[in-house]
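One chain comes next, on its own, written out as structure tokens in the form predicted on its own.
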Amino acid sequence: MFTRIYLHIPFCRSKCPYCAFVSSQTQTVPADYTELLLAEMRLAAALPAQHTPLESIYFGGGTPSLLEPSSVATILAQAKDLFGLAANAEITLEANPGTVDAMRLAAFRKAGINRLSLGVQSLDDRLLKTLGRIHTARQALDAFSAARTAGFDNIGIDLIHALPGQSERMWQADLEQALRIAPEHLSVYGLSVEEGTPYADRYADNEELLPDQDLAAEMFELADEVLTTHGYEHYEIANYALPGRRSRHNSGYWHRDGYLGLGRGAHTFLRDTPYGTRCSNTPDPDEYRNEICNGALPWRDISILSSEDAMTEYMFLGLRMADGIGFNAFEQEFGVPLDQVYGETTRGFAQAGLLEITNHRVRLTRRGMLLSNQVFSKFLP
């Protein structure tokens, strides 16, 4: 069973160096690229596997923006004719501000995008040139701007703080000129320097060349205390939205929706079997081409996952989210108590002060928050 759709676009301009996702660098989509999340969606979708009517589509990457609005509207099409589409469902392209103008917006917007995700990253052009991104903060305030008047009136933007050379200031002011334009979503992320990276060369062993932990954690609490006051709910970890604005995308991840990933390098979770099963498609080009041409799902890793695996998603997913996680749902899903599988885990992290526990849900506190992963690392097998 899924709900959800994520085509994953694998192609950007310039690679940015802390980015560990699956991307190709190249100028422009692979002419062939769109005909092959066509054909791999037509075998997904002679899968045993049920679907209600999507939910949401979301185009991420890499550079999504990078893609023709014909494609677009050529793929959204295909999807509505196999799998149906929710009358109010949510359909996201994640957008580099370098690759878009007003014209190339309207078209997304025509095609049937209704959410944008604007790359932003920051609003300093020292530190966007540090990030190695292809745009200035000038070229993003005025591709926000353009897209507002292409129509859209939901635009979430991603931020990153913690930057190499990013001081508390600096990260208030981009916070400061975020809040002036206004966008309904906020992603913001501390910087992590993932494995294999050029970032992880740079500063693996030069971990002082980064803002320190206490800075970080600083800078984290910052982000909060700005965005609540000006009305945002903080609503995951990383991601605040106006009221009514959370990425209900997103938050399919969170609760454990299914979804079917699309392209090369994306994951997929079916609600196939009791507790669902995982894989991930190929990030191999030459793979993921032929297995498609010849009528095969580009399909690794595949994961069918037993109770205590869903138990172990179910907690670290669920208690991302500021909702936290119900007792009745705990109960409902997998038949037993939640307090019988961890209550000795949760109370000795309410003791902590990074759980906060109350008679029908257990959530993080917002040092749980900062300590995410400390508290997470609990719940692993």
Second form
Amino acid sequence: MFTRIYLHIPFCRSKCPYCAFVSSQTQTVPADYTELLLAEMRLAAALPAQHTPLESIYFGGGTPSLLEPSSVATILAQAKDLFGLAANAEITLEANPGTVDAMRLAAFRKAGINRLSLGVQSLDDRLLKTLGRIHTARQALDAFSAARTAGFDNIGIDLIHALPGQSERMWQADLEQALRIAPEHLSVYGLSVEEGTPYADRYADNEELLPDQDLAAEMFELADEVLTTHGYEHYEIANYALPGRRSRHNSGYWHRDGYLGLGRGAHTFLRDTPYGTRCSNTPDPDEYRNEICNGALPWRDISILSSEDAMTEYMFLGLRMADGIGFNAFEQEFGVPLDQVYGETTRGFAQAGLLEITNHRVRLTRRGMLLSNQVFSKFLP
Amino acid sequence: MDISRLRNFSIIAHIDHGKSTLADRLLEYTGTLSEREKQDQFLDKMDLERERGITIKAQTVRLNYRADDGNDYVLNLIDTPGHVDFTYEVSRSLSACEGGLLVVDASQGVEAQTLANVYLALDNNLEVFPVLNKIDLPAAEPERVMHEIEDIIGIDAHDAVFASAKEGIGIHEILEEIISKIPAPKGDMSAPLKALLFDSWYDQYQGVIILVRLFDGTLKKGDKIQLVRTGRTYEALKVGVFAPVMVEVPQLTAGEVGFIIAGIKDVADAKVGDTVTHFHRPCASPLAGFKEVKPMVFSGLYPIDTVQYEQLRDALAKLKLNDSSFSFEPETSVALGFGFRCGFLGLLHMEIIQERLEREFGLDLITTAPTVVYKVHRVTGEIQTIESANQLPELQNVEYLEEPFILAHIHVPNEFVGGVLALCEDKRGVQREIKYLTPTRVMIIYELPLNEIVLDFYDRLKSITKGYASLDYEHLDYRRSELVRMNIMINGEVVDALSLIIHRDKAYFRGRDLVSKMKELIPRQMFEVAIQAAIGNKVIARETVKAMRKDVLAKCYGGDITRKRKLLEKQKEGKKRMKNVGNVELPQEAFLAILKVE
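Form predicted on its own done, so how does the form predicted in complex with the partner chain look?
The complete assembly is shown below, putting the previous chain first.
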């Protein structure tokens, strides 16, 4: 069972040197890719998996804003046809500020997109250049106001910190500029150098060029302070939102809702086995095309989770949310009290000041968020 | 066997000068090694030996050769281990020979290790003739190296064989030289049996196999033999030679080299240097030069995961089967739990054993810093030997301490003399002699405390001399010394496995360097970690590893939860390689930090 759809659009005008995600370099999305997405969606609809009207649809990438608005409209129409769409469904499009203008934005809005996630990354041109982005700060701000004009009342922006050459003051300036445009949502994350990227070649042996962990930690804390004083809720380790504007689709990942991933390299999580099943589509363009043309879903690495797997996930996903994990919810899901499984671990972390345990819930403290990997890895079997 | 048609020889060479390759070519040329058996460096059996290009256990092989004079000869190539830790084994192997090939790299010249072994050979009255190897290399300077051999070693090199073992050049000439230059062994095959045991190892199917060189007498299968030093008697169940695989022969006679399998259970009963004779008709006196080999360097070996303790014990026992020079005893550490205190001949021996334990037996180990054997003179007049800082008694019970000294021969190009002298002085050395072997080559002879050698002497020597120095040493004596115990405390708790015995004058600097090295090696933890060095109650150095501030994953794209989980798993795996001491996670390297200080 799934209530959400993720569509992966693995195409970019140029590949950013820090990014490890599946994407190829093109000017526009090839026409047949939309056809493949539609065909794949129809194959998925024929699965015995149950579905209820969709709560959210998310176009991610890559650069989904390279899609033609008409393609988006077709996809959404078919999704509604096949699965139904909840009345207040959240339909997000990730947009690169360098690929949109007022007209396209209006067309996306008209096609049914009601939430925009703008890949701003930084509002400092020097840092944007380091990141290899195709847009400037000016373009990002323009894109934002164009989106407002186009009627988007729910816009999120992404910001990255702990960038090479970035000082705490530069980060503060980014945050302040971001506040001025008042997005409903901010994704704020520290740069991580991923294996296999040009950044890994550049920085793996030159770590001194990157902000050290103390500075990175201070940047994280600065974002928390600045944004929460301006009315944003720090609702997830890397996400802030004005009240009522949390990303429902992304929250679904942390709550282990079922979702169908469509497109090359997309990930799927189905809730039809007792503890769920994860799989991912092949990232290979030819394999992806051939299998769909042959009427098969291009799934790889299918993993039917055990209760132990699921408990581990439940902990390290649930604790990402500021609300943490409710003891009742855990026991309802697994039929055993959380304390019985992880009591020793959670109490240990509570003592160390990384977790906070109340009568009903356990959640990360702010320091715990910064050290969340240390906490999460203790929930692995 | 006609004794005049026998030749027993060994190859004397520095590591990397091509000894194993040359041995292979000799085997091939004489047809001893068929194409099918051919495998590079046949004589170095263990993977580790092949990788490091050094011989750990001596091997021996019989070659049949029809010489240019038309006669058939039997040549016994007796391989020698190539490292300072095994000098005694080398000397016993050499004493089984009448001659030696001195193999010198024609581009590099004579090295200290070669020199030490040549002197051992000359001490054993071997006929030594030089072979210039790697003559095909563009950098080869045969003239210079020939002069060097004459100047440094004092043997005639004007008719040295030019060879390239790699290219198969000069192999025939070498074989002819062996026939003409090396004397045939002497001996009386009807005299009472007198044979030198020059190597032994354990074979899981046949028990202990011993290699012998007969000096007098005849040995047949079924003979009742006695090992003179241990006094034990055995029946010679099998008698044979390596050609290169084991072949039984009806008998071995004076001058020959071969193996005996005699149902010996423990390799410790087959001591290298012992004399083998007949029980019923023993020789008048045993062969001279026997020495009991004792471990000189000790360190603690602990499994990172305590469940591997039994496996470690079994693995040590297995290695011990083949190596009586290595010892182990259970030891308990407050910090590391149950482990073993192990004794080695030297640092290389220690590294080899550790590497085999990790590689062949799949163990994850913590090794504590190597230490030497100290003598404690108690106020009561008793003398106690200790192999670990933790065995040092309370100071009020100690009158004084003694530490072992060695005599080091360091061979360097003259431009490095200043640096090496400074190093030796820094290591509390006492200068004996500086010899200019040639205008550019210098032999520096120093008396040094072994305790300084086992720490970082060799690494520093190499870095000071850009790798051009070579070192050889022998044990001298014990000397009274101002030694103290230095403790390392992690968050206020003494970590016994890190304690060391150190010279009082060195303690302050060592302590300071050690804690700062440990600060680099210990990753940031979820709390601050204080590292202190102390002598008695006095803290002499302190460093702090700051608490970890940030360890968080970037945002999740498109619901790829599997990737997140894998990253967490990787992190957890990394922690398994750490040892928990109290609540601090210490990496393996932290326990050897003392070896890494500048």
